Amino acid sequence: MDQQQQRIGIMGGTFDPIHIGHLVTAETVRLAFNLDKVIFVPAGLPPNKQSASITSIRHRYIMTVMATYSNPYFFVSSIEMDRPGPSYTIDTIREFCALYGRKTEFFFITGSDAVTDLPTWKEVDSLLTICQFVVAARPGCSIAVDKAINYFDGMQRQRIHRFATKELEISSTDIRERVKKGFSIKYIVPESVENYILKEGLYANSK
């Protein structure tokens, strides 16, 4: 396949830390949408979390590389780590368009929590023009997601795909809390990520 005709998934997120739920979602979407690859993009400075305590991008990037290394279809980009200022999705997708060519189809993979704020994202109309969205939502979840999707008109709405995923009750917030309390995170994150968290002392003293 010509490089300019690829179908590429972009999975953005804080990944603080990345966990099994992220990986299962990415692989499921890759197969369902016939994607050539999925590029994970750890957020440099999420606009909606500027005042929150976020682990260093260096740690989050390394953990993401570790977690995805064994999958030949998974890749990790430092594009938001290298760009100063808040990490806006529109800027990231535009950079990927310049890199891969405008004939490439991009699918931004996100969770139901993030998409509820989609109408407020920077230049969201332009964003939906240059990439499609895949919203990974558990069955029966939630009215807020439908409300966000229905905010857009017919053509834009067609570029937002609600995709049911397996119900994995895993969150990065819960993982950080488990580490802080001294509980096991084995099998919730890849073994390499678990070892890195313990070795670097991440989350043990988080607030």
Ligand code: ATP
Given for the second form:
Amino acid sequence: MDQQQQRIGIMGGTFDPIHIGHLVTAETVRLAFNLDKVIFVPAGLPPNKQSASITSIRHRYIMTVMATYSNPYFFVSSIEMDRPGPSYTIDTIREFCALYGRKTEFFFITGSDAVTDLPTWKEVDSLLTICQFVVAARPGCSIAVDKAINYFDGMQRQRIHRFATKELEISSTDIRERVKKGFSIKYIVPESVENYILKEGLYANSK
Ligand code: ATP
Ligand code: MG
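Return the form predicted in complex with the named molecule of this protein as a structure block, the form predicted alone having already been given.
Next comes the full complex, and the chain you just saw is listed first.
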């Protein structure tokens, strides 16, 4: 296939830690939207999260690599890791545009909870021009998602795709709490990630 006409999914997240909710969502969207690859982008410093409470990007990046390694369509980018300051999606997608060329189509994959404040994202109009959004349904956010999507006019709205997925009630917050309490996280994260968390003692004393 012509390299320039690729369809690329971008899965941004804190991935603290990455879990099977992220992986199943990315794989399901990849197949449904006929994507050539999905690039996972661990956020350096997410604009909406308290930096003090987040695990170091090095650990989050390593876990993301381990979790995605066995899928030939999954890749991990250190683009936000290498950039100082808060991680804004517009800056990241612009960097990918420069890397892959104008003909590449980008699909930013998010869960529905992450998209409820989309109208406030940095340079959102430009963002919707250079990439489309795929919003995977997650429990309990439907009305807020509709409101966020309806904020945009027809042309922009067409670039935000709602995508109904099997709703896996898994979150990194829940995983961190389980580790702290000494509960099992088996099968909620890949085995390699589980082993890494235990070996490095991550989340044992998390707030
Ligand atoms: P936290 O609880 O720390 O916020 P999280 O589980 O929401 O973590 P993030 O790294 O914040 O994970 O999310 C990255 C992206 O993955 C977001 O777009 C989020 O909406 C989406 N996501 C997270 N969990 C799921 C899930 N179980 N199913 C579908 N999408 C998910
Ligand atoms: Mg989240």
